[in-house]
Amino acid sequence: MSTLSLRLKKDLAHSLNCAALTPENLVGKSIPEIASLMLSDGRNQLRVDEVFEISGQPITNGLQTINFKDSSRKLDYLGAHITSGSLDITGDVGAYLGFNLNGGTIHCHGNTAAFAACNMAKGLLMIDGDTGEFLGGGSAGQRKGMRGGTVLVKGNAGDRAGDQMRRGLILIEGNAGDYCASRMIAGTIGVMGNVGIYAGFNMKHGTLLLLKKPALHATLQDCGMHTLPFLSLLYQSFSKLDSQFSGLHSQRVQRWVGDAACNGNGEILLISA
C-alpha cells in the first residue's frame, strides 16, 4: 500500500498550523475529506488541498506514515501530540516540530525552527540539518521541558537546548548555542561539537555530555578526572540509533558539578579522548 503524501504547492505568507495532519486525526478519512479540512494560518482558514498536492492511499491505522514532500519553514506544529505512527519530512520545517510528541517517530530531513521537541514525552524525533532555539524546551507557562523521549540531531542546535528538561535523551552531533541544558532538571543531554556560554546555567539534576571543552561559569565547581563505568551502559543507549554517538567508548572524564548558585547536583562530563 502506497503512503500517504502531501507535497506543499504554493509559498505561504504566513505561518501555517499543521497540528492536525498527524496518522491519528486522519485514520479514516477519505481523501475528499483530508482535502477539505481546515488549517489556519493565524488569519485565515485554509483547505488541505489549497495548500498541498495530495497523494497515496487513505490512513487506515494509526501505525501508519505521512510523507511530507517541499516542506518549509511556514509549516508549525508538524507532528504535535502523536502517540503512534510516524511523519517523514523532505525539506526545512517551522516551529514546535513534535509539540507535546508522546509516541511515534518524526524524521525531517532538512532544518527546524524553534521549540523542536517542546514538552515531548515520548517516542524519537531525528533532525538531519540545523534546529533553532529551545529544543526539548517547555512552551509559555510550562515549569518543565522535555519529560522522555529521544532527539537526534545531526547539525547544531540554537540557544537553550534542554531548557528545563526533566527526563529523556537529546543528542546534538554539531554545536550548541547559549545556555545548553539551562534549568535542566534531570536527562542525558550529549554534544560532539562546541557549546556557547553558560552551559548548565541554574542546572539542578541531569547530565551534560561533551566531547570539547567549554567556557564554564564560576558557579560550576570542577571535581576533576574520573573513570565512570555507569558510561558503558550510557553508550550501549546510543548504539541503536544512527549517530556518531554509537562510537563512543571511553569512560575517562573530568566532571564539572553544579549549578552551585542554585545549589544544584547536575554534572557536566568532559569525555577525554
Contents of the next structure:
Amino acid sequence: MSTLSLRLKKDLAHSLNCAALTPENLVGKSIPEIASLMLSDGRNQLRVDEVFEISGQPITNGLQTINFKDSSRKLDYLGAHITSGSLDITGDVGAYLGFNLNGGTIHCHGNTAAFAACNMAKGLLMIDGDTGEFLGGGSAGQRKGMRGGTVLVKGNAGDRAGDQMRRGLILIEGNAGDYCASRMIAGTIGVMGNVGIYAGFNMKHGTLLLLKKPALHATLQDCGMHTLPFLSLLYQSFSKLDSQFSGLHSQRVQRWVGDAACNGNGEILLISA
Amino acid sequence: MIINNIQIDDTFAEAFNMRATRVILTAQNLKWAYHAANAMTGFATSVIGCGVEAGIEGELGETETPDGRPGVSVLLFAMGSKVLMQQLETRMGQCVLTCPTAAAFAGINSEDQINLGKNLRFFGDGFQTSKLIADKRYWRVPVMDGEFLCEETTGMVRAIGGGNFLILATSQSLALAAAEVAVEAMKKIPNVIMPFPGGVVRSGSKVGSKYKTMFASTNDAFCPTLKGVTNSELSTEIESVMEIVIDGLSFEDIASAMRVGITAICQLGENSGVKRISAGNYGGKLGPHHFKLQEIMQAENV
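Complement to the form predicted on its own: the form predicted in complex with its partner chain:
Next comes the full complex, this chain leading.
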C-alpha cells in the first residue's frame, strides 16, 4: 500500500496553515474528503487539492506516514499537535514545524523557518537543513518553551534556540545563533558548531553542551575542568540517533555555571577532546 | 531421602512475604563498588534487629551497568514497603552518597517505585541538578570528589524471605566448611541473597522465649550442647549445626538456590562430616511459603 503523498503544486503568495494535514486528522477520510478539506492562508480558505496534488492511499490509522513533496517556506504549522504517526517532508517548510508536537516523528529534509518544535512535548523532530529563530521555544504568551522530546538539526539554528526550554533534548550539528539557551529552564541543548553571543543568557537550569569554545558574557562563571559521569548516560541516549552526536565519548568538560544575573544554576559544558 | 549418604529430612523451610528492591552500585573500579555495597549491606542480616535484610547479589561488568563502569547489584528485603523505603534512603545517604566515585541506579522495574536519590538530592543545597535521560530521571549532586550521580527512584517488588536449610555435622569446623561450599555455589544464583555473615547463621531462632521481652530465642532443639536437657532434634553424633538463610525475588529463585546449595554439600559425601540436611519452620502456621526439602531435591532440574 503506497503512502499518502501531498505534492505542492503551486507557488503560494501567502503562508498557509497546514495544521489539519496530520495522520490523526486524516484517519478514515477518503481521497475526495481529504481534497475538500479547507486550509487557511489567513485571508482565504483554500481546498487541499487546490494546493496539493494528492496521491497514494488514504490514512487508515494514526500511526501512518504522510509524505509532503516539493514543500515550500509558505507551509506553516506542518505536523502541529500530532501525537502519533509521522511526516516525511521533502523541501523547505515555513514556521511552527511540529507546533505542540506530542508524539510521533517529523523528518524535514530541507530548511525551516522560525519556531520549529514550538511548545513541543514529546516525539522526534529531525531537520536536515537549517532552522530559524526560537527553535524549541514557546509560543506568544507562553512562559515555557519545549517540554520534552528530541529535536535534531543537521544544519544551523537561528537565534534564541531553546528559549525558555523546560525539558527535552535539542541537538544542533551546525552553528547556533545568538542567545542560544536564553532563559532556559531545564533540559539539554547540544551544539557542535559555534554559538553566537550571549549563550545561556538568563539561564535558570539545564545544560548547554558545546564542542567549540563560546564567547561568554560575564555572568557565566567558570567552574573549571571536570569529569562528569552523567555524560555517559547522555551519550548513550544519543547513540540511537542518526547524528554526529552519537560519536561523542569524552566525559571531560570545562564547566561554566549561570546565569548569575538571574541567580541561575544552569551549566555550559565545553567537551574536551 | 538419602543423597550420597547424607540424609535429607522430610521437613520444610517456612518463609514469609517481603518487599524487595535491587540497586546497582557502580564506581571507578570494582574495589570501590564493593566498598559502597559492603557498607550499604552491613548490619542487614535480619529484619528482627536491622530493619532490612540485604546482600550483594553479584558483580556486573562494564557492559552490564547503566554508566559503563564496573558495579555490583544489591538486593534489599524488608517486611513492608515503608520500612524498605526508610532503610533504602538511610543506607543510600550514609553508605553510597559518602563512598568515593560511587553512583546508584535502579536495578529492577516495577510499577511500584521507591525513592533512591529523590530526597538525597537535597544534600546538594540547591546546587543539585536533575537530568531526564531516556525517560529516567537522574540527580547530580555536587560532592567533594566531583558529582554523585543517582537515579531518582527504583522499583519495589513482592518477594519472599526466610528460605533456609540446616547443615547437621559431626563437628563445628566440618559444618562450617560444608556451609561455605554451599554458599559459594549459591552465590551464582541470581535474584537471591544469603544475608547473614558469610551467608551462614549459627544462631537459628525459634519463636518466643521464657523472657517476656524476647520474641525470638535460641533454637534449642538444634543446639548440640542441649541434647540431654531439651526436646532435641539432634542425634548423638551431631556436634554442630549451621543454617543458611535465603531471601529471593520468587519461590522458584529460593528453591533453586536451596537445591544448588544442598547439592553442593551432598557432593562432598559422607567424609564431609555432614550427616543430615534439615530446615527451620514454625509448624507451618506463620509463613505462607513452604520449601519442602525432599520435593526440591527431587525436582528434575537439579
